[in-house]
Each structure stands twice: as structure tokens, then as C-alpha cells.
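A lone chain, given as C-alpha cells: the form predicted on its own.
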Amino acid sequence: MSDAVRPGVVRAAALAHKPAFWVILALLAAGGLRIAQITWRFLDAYPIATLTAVVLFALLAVPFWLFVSELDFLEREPASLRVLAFAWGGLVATTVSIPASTALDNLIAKLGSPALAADWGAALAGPTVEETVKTLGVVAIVLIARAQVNSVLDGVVYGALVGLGFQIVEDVVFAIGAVAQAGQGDQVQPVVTTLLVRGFLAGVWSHTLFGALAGAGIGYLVVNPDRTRRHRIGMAALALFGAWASHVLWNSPFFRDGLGNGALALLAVLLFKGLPPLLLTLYLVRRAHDAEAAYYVAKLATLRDPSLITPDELRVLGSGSRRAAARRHAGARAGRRARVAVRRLQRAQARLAVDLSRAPAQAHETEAASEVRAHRSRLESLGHPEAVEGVRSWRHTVSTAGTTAVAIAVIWVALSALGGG
């Protein structure tokens, strides 16, 4: 199977024939130049703080990137388009939003009042500009690679990565702004504080989440041709409004003074502002994942070839939790190599499902089918021939509880350090 048709591969030569590709490339280049200029000024004034901020927030981006990239396990988005989405958020959306948000904030002050702008400028100007420009990043991907956006979940992933790119670059800018505002020279303490506030506490339900909501709307618009155009546009607009409203709530002056000075008070504010969009996004992701899984599992079920996928593996492959349980079971039964082999088998089976959806008659002869058989042979040699979930282990329950406890402890320490108590 050639790279030209392999799922997850996008050739630059194919994109170069599209005018939108060159427009997007020019925008990325202009945004990159502007960010480079800003970074150079930061480095000149605060070299240690700037390098610290870049490193810390880059490290923070890694788990978010990995998590978002894994959302669409069955048909992973091409790495090139994931990088493009991240770059759009970090280079284009930020450089457009900074001057545009300032201009809109000034307009609010003129049409309303300086007091209105002081209270609500950040809540109205920022979300209006930023969510629009970030959503255009998902639209840009549709324009240059329409075939790679074939589910709502694709829109969620691309939108989340656009938001992640925006969030990381904006956080670095805020961190250096905090250093300058502190007026104590090239110090890293304001950078660490910004990391706690904007990274750990706001990172879960900030720009990544808002981008995912808007991206779901673009995905729905693209992949539901059976619906009327008015309906699809309406749903996309509703999703964008949801992202905008969530951002407005997050930036709003509600509870600006908090509910007190303790960690519990800060946590209550975070939950009030961030939990609704988080739950909504999780719901959309779950529905989109289940719909996609049902489609691809049904394709695999037509094979009736246990060397490619067994009935029990069909049940496992459609569920993220069951896939993880099958990998744990393999590791407990036959060691780390079996766990790795099961993961690779699942990846190959997912690619085979995509092959089936595109060329059913040739699926048995594709590269993915060969990979499935190779990983199956590897598992058989390890004495674990089938990627199935085992009995739930008490060790997994303890591990999950321990991980949750550690996460809560980290959040609690951060809240206590920032809010007292």
C-alpha cells in the first residue's frame, strides 16, 4: 500500500496543488516571524525567565498532545495535520488575537464605558476574537485535507490541538509579562506561578477545551451531508457559540474576588467556570468515539477471519477502556513484550478497519493486514495469541486510586500555595 493512500499520511506534493495551502503557509510564516520577534525581545530582557518559561510550558504541552492524539485511536489524524493545527494556534491565532482583542477592547470602552471595558473587556473581546481565529484553523485543515476530516471526533482533535498551541504560546507571553510586572529582574518565580495558575489549574478547561468544542461543530458540518446545509451550519454555529460562551464565563468577572481565600474557595470557582464545558466536551467525545467505533468494528466483523481479528477482539477494539485492559492483561500474563505486541496489534487492526472502509475487496492484501498477521504471530510465540481483556485486577484499581489521589494532591498544593489555607 503506497503512502499516497495509506491512512494517516498526507503528502506535501498533494497539498501544494491547492491555493489554500499556500495561503495557510504564508499565514504560518508571518505568525512565526512575529512570534520570533517577540521571543527575541523577551530573551534580550529576561533570558533566564524566558528559557524557563519555554521549557516548562513545552513540557506541559507533551501530556496534553499525547492525550488529544489518542482520542481518535481507530483512525488517527496524520501527524503533519496535527502539527499544522498546533502551529496555527501557536503562531497564527496568537498573533492575530493580540492586536485584534486590544482593538475590540478599546471599541467596547468607546461604545460603552471605560468601566465596562475594565470589567468585561477581557470576557467579551478575547473570546470573540480568539475563538473565531482558532476555529478558522480547523476550517483551514478542511480546505487542504478534506478527506482527513471524516468524523466529529476528527474535528474535536484538530480543534483541541489548535487550542493547545494557542494556550502554550499565550502562557509563555503571560509568564514573561508577570516577570516584567514583578519588577524584580530576571526571576523565575513569576514563571512558576503562571505555570501553576494557567497550566495546572486552568489547563484542563481552557483553550484546548474551547477549541475542541468549536472543532466538533466543524466536524459535524463536514461529515453529515445527509443533513440540510442550514442544519449543519446551525450546529457548527451552536458549537462555536458554546466555545465562545465557555470562554466568556471563564474570563468573566464572576467571583473575581473568589469565595474566600482558601483552597476550597478557589476550587469552587474553578469548578463553576470550568466543569460545564468539560462535561459537555467529554460527552461529545464519547458519543463521537462510540459512533466511529461501531462503524469500524462493523467493517472488521465482515472479515470473519480469526487471524485478523477474533470475535472477542472485536468487542475489545471498540472501547478505549477495554483496549487498555487487554494490554494490561497481556503484560500480566506474558510480560512487557506481549503488552507492546497487543498495542501494535490493535493499531494494525484499526488501520485495517480504515482500509476496509475505503477498499473492502483489497483489505486482506493491504499492508495493515500483513502487520496484523505479523503481530499475531509475535503474540503466539509469547504464549498469548489473542488481545482480550482479563479479569479486573485489584492492582489496577489500587493504581487508578493512587493516580487520582496524586492528581488531587497536586491540585490541592497548587491551590493552597496560591490562595492560602
Second form
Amino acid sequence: MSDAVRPGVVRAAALAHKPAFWVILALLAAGGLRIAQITWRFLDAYPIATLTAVVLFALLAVPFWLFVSELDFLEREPASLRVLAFAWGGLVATTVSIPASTALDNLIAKLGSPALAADWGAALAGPTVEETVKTLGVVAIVLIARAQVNSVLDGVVYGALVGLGFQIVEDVVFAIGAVAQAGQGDQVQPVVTTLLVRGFLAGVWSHTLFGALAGAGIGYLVVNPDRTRRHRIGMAALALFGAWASHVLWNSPFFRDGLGNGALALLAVLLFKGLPPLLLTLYLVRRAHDAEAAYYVAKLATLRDPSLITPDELRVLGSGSRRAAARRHAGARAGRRARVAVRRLQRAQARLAVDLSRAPAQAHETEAASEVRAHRSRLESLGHPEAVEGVRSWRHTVSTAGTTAVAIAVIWVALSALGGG
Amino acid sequence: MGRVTRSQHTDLPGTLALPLALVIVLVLAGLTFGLPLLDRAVPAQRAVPAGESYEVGAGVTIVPPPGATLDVTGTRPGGTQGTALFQLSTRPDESPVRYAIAVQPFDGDLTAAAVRLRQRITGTSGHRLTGTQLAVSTAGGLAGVQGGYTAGGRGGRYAVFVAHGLTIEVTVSGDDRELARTLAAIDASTRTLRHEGRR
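For comparison with the form predicted on its own, produce the structure of the form predicted together with the partner chain.
Up next: the whole complex, starting with the chain shown before.
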């Protein structure tokens, strides 16, 4: 989508001086109050089910959070802004979407027909309201911390986290709705079913994905000032449309009754509805990641200082799989401490790259440069001085195959249980 | 990368942060309050032909009471499930009685369906069951049970039927006096519930 990377720096204290920050904070507080009210009502009616839902979906959020946070290894977004993005999705976007989506669904029934609303209400009302509100969360981050949106990938990360926050709170609401609908009192079984359906089966291609797509558009809008405003807004609108269309397809009545019974039929429906946006987003993330990696690696290459980064480490740092391979290689060759040290070295090198892009002249004297040298000497003392890849080990191949088999088995069990196969 | 362009100098988010944040507030307020206001401004009631059966969903039909209107906000027909919401009023100054029918797949028996519906009713704040549960049947041969509940100053009736892998839940609620005036017509309507097979 874009090759642009525009590094900047945001000071936490400066945020407090921005009136826009307080406006966004007020919105978060209002959303938090509303969600607290809803949660309190749930706790009053179904305490065990509510606590179970909150804990299970919070646990489900952890791997998503870690994965999304790691997407931008080279220039990690500040934790405060990641939390803000998540909170916007979970508190503001949900608070707005509950009454607005219901109203839009009703309007579809009134201006069209109840049958139209039954078939297309969820497909049109939900995406229209939810994608708009979630995207505004990324815009809000741009308004208060413009310097932290430096690349399309940053937009992807913030958008995905807004989507994740929305998804988790929405899942809890749906779980308690299922408990109420079941009419069997304070039971956890409907919560577990909701976790299987909305967490495991629908979780991969749900709000996190749609949010990432729309966030990529906002990232492009912000980091390409050399393009015309019309072009940038057009690209952002196209990305938002992509998120909306993906959501519409997911909620659409197509194959609502499935392609027959059994796990394979359910899998086919999931793939038909979820795979196109997943592949599109993965492609965008890959391009944005590679563009950003190329930019920062080029910055580090100008140092020509092997104590900070060697030519082989430059090749490794730009790729997530190579970074992981270098850590594994260190672990296999010099033990767990070397593995940890390589990870720390890579992190420090990434921070150094960001420092370099902001103030090239002082890069050699920054804190990150000192950290790199400290981790380098630690690695030297462990007998593994360079963070490079090794030969792919059979142990890693077996481990990857085993993990994949377990994941497929879990999905298959869930599909079989739900698909009647 | 190093060139600073004119559009960079006039960085839109940086210079217009507060006005744009206020625009966000306006958009959110429009969605949160404006859309529901618009929804309320558009009438939800539709006339239903007197004496004709209405398909609720999954092949289940009912003949609405004379004078009832269909509330489209609570009506969602479907092939495997569905809901219909009718409103019935004998006097314009009284709030109408709500007469809702919900059909959904169900693999239990009538007792389980009744327990489920009763728990849902009592699970709603301020709602409690009254009287005893009685057997009820429809002209189409559906067998079910019915009972009553109260919610503050309002009264309510429920009935539940199980047939063909479906549960058909009927709930009626309204002001006590208006409910008393319309209940005979609603009971007569409930007895017209029929399963006509999947369409």
C-alpha cells in the first residue's frame, strides 16, 4: 500500500496539554461507565456465567494482543496507546454500537420489511455502525499522538487492537445473551459454546481483522503527505470499505444454513466468508512490514559498526521468521540465556534504528546504542557473539508440525461439535 | 524521505486536532442518540389483514387478533426460526398490549421448554410468576402449557408449545385493565397457532 515510514516522537507529558486528548479521554470515561453498568446488570443476574465469560474471553485476548503487538517489532507502539486503542474498541465502540445498530436494524425493517431485516439487518446495520466507530478510534489516536503513527503498519496495529477490544466485549455480551436465552439460570455451558463459536471459529476473521484493514487506510492517509489529499482520503475510504464489505460478507445470509451437515461443510462456509479478508489483510501486513523493515534496516546499515549490528544481523533483523530463527539458534548453541540475550539485542537494535531515523547524528550515543553494546558483550561472554540464523533443526520442524496438528485437531473437534459431523 | 513538503507543513491532524476530536464526538453522538431518535420517529406499526394467518417463521402460522397491528421492530421471519410482535389496543389513551410469538429450534420436551421460558421471565428484573400452569391446546393440534406473571403494574401471560423440533413461545404483557379487555381475543388468536411445515 505504501513505502512511507515517517518516524516521530511523542512525549507523554505533551499529551496532557492537548485539548483533543481530554476529549478522547472523556469519551473513554463515558464508554467505560456504560459498559460498567451493563456488566453490573449481568453480574446481578448471572454472576458465575458473567465472571466465567470475562475470564475466558480475557484469556482469549492474550494471544491476539501479543501477536498484534509483535507485528511491528522494529518500531513498537507505546503500551499506553495500545491500551487506548483496545479501550476505544471495548468501551466506546461497543457503547455506541449497541443502540445505533439496533436503531439501524429497526429502520431497515421499517423502511424495507421485517423479512429484509431478518436476512440482511445484521449484515448491513452492524458493519455500517461498527466499522465507522472502530475506525474513529484510530483517527482519535492520530489526533492525540500523530507522531506515533509512522507507517501503514502502525495503522494496522492500532486498528487491530481497536477491533480486538470490540470483539472481546461483544463476545462477553453475546455469551451472557446466550445464557439468558438458554433459560437455565446461571449456567456456564452457553458461555463455553459462545467461546467455541465466536472465539475459536470466528475469532480469526472477525473484528480484529476488519479493524486492521480499516486501520491500514488511516495509516496510509497519515504517512503519505506527498500524495494529494484526495488520493489519501480515497485510499482510506477504500480500506474502510474493504473492512465494511468483509464484515457484510461475514454477517450475510449466504450459506446461513450451511453447505450441509458436518465439519467439512462448516469449514467450507467459514473459509468462503472469512478467507478473502484474511488473505487481503495478511498481504497488506506483509507489504507494510517489509516496507518498514527495509527502511529501518537501511538506517542501521549506515552505521557500519559491527559492535552495533553486523551485516548478517542486518539481514536477520528485517524478517520476523529470521529473528525467531536467530533466537532458536542461540538457544540451541549456547542455552536459554543466549536466547534471551539475542531477543534483547534485537529489541535494542530496533530501538536504535528508530533513534537513528529521528536523530541520525546522535545515534551512536543513545541509550539504545549502549544497550546494544551491553547485550553484545553479554552474548560474547556466552560464546555466541552474533545474532544470526543457524541451520534449521529437526527439533524445530517436529515442533512446528506437532503444534499445527494440535491446532487442526482443536479446530476439527470444535467444527464437529458445532457442525453435527 | 528528507524533503519537507507544503502539505507536511499543513499537517491536518496536528493543526486541527481539537476541531477534529469534536467532529468525532458529534459523529458518535449522532450514532448513539440521533439514529435511535430517527428510529423512533418512523412508525413501526403495520396493519395486518383481519382473519388471515401470518407466518411467524419455520412454517409456524397464527391468525392475529382483530384490530392488532404488526410491530416490525420485533418481527423477524425466517426459515428455521422467527419472531412476530403484535400490538393490541382498545383505547387510544392506553398503552397497547404486546403480543409476541417466538419460534426456534428445540430438541427438548414440553416440560423443558416451559421451564426455560419461566426462567427467562423470572430472570428479568421485577418479573415474577403468578398462579398455576395450565394445559392448553390449539385448533391445529399443538399441545402446550400456559401461565401468568406480573411485572410491576403490568400483567403478563405466557404459553409454550413444542412440535416438530420447534418451541413456540407466546408472551403477552400490558397494563392490567387493557390486558383484561384484550385477553379473550389474544387467547383465541393463540389457539390458531399451527405448524404448516417448512416453506
